[in-house]
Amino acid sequence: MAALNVALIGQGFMGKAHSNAYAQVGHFFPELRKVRRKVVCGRNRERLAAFAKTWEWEQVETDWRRIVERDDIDIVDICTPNALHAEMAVAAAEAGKMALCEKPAANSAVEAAAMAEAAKGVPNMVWFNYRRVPAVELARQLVHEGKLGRIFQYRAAYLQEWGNDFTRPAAWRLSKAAAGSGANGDLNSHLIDTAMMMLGPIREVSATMETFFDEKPDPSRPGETYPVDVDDTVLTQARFANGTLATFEATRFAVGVRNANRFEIHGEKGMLRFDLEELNRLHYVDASAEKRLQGTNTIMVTGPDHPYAAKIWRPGHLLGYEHTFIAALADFLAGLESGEPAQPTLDDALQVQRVLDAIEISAHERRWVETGL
């Protein structure tokens, strides 16, 4: 079977992560259909050429529309600022291309709905890569198997500190027009996707947002500033359709924390806890054990009998951030063969976006808001 030709739009941090996945997926999952790094697209031709050489993309392009029109492109992978996702994904799907898209899928539920509608019948996936952390997938399995029984509370936090760095230049992530939101779309989207993967739809939310500095010093123009019009922090209370209560905290001002994506689940039969900064470990309490033996068990989720373990390293050998993208791509390719779409699809991302929109409405109007899910 011929290899699938991939066009990547975007040459930033996520472009690097995706390029690595395309380069490595065949090494760990050799039974799957091959992918060919055909063309990478970006605006800065000089940097684009260097990127293409480093990651062995065969061609470069500066106009994404020409990529979509090409007959030799099978997959269009979108790694651009969020405001560009919808137009690109819709155009790719309407041209019959498989559509892969970074998260959040869009800047609003309206955009996300248009993307999901256009992609009906076209294989697609959204890169919520933390679903592919083996410890997270094991947690999902344990919840769905009933190991925790009825879930009472779910608490999650995604903490970063870079918002407090005033030497950083202006960037699209600090612009509402380009990013749609700040910590809500960038970080909270991961928390919401993981939570709904575990527990189903979120019914209603109550949220607070804060922008600590509405302007920052511009390092490129001494004495001048640039505006910031996105949220730095968002705090959310939520109620799932199944009755579980939840809290979500997403912030770029958690000074002292580089990249902590955490959740804790409390049920009648036990507890699960995960932190991305301990990516290979899942903490589990079995409340059915006799009291004198109850305590937190730390499971090293690197095999045997753990998600993805047999395909990557031998048991006990640690995995890294990059493997989450490799596994996501492998699941997408496997879904092409099985006919079972790899999740999350654009339909799943639309559900996340509806929650994000409800959070923003709640914060602005200071009230509980139903998500419609």
The other form holds:
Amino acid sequence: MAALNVALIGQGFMGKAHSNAYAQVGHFFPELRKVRRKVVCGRNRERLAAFAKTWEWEQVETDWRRIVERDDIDIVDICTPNALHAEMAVAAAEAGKMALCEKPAANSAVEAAAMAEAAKGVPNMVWFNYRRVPAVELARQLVHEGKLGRIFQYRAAYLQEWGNDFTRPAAWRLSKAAAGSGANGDLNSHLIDTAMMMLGPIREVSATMETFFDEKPDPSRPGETYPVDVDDTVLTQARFANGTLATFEATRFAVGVRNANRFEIHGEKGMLRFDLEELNRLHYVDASAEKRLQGTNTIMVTGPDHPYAAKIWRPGHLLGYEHTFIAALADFLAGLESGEPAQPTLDDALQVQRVLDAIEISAHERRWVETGL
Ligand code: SOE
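Given the form predicted alone, corresponding form predicted in complex with alpha-L-sorbopyranose:
Complete assembly follows, chain above in first position.
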């Protein structure tokens, strides 16, 4: 079967992560349909040429609309600032392209709903890549198999520290118009997606948000500042439809922590604990074991019987951040063949967006808010 021609829009950090996935997926998953790095699109022509050369994209383009109009493009992959996702995804889907999109899907549930609607007839996926950490998928399987029994509490945190670095230039992630929100869309979205994958819909939320600095020194204009109008930190309490209680903490001001993404799940039969800073490991406590022998069981989730790992390296040979994107793409390609769409689709991402919107309303109105899920 002919390879699928991919057009990537965006050449930032995620453009790099996705480019690597396109380059690698056929090496680890040779049975799947091939993908071809056909064209990369970005606004800065000079940077784009260098990016295309490094990541071996065949062509470059500076106008995303021209990509959507082309007959030879099968997949449009969107890695731009969040505010551009909706227009691009809708245009791509309406042109009959498969639509892949970075998280969060959009700046609001209204936008995300339009995207999901437009993409009903085309394969689509949102890159919530942490679903594909083997330890996270193993945790999901264990929860769904009932290994923890009834789940009482879910505790998650996504911690970064770069908000406290005042040498950084102004960036779209700090602008509400471009990013929709701050830590909420950027980091909390990951936590909410993982949590709902484990436990189903979140029914209601109560949240607090803070912007610690509403302006920051602009390194490119000494003595000047640039504005920050998004949340630096968001703290959320939540109740799932199944009765589980949860807390979510997402912050760019966790000074001392670079990129921790943690959860702990407490059920009647035991506990699971994960942290991205140790992504090859899942911690498990079996509360039904003899009390004097109970302790934390550290599972090295690198195969042979673990999700994804067996396809990548041999057991005990560690996996990294990049494999989460490779595995997400592999799932998407496998879904094209099986007819079972890979999750999360734009429909799933819309549910996440509904929770993010409710969190925002709750923080502004200082009250519990129902998500509608
Ligand atoms: C932000 O710093 C960021 O790059 C997020 O946008 C990604 O989704 C997260 O995985 C890593 O951190």
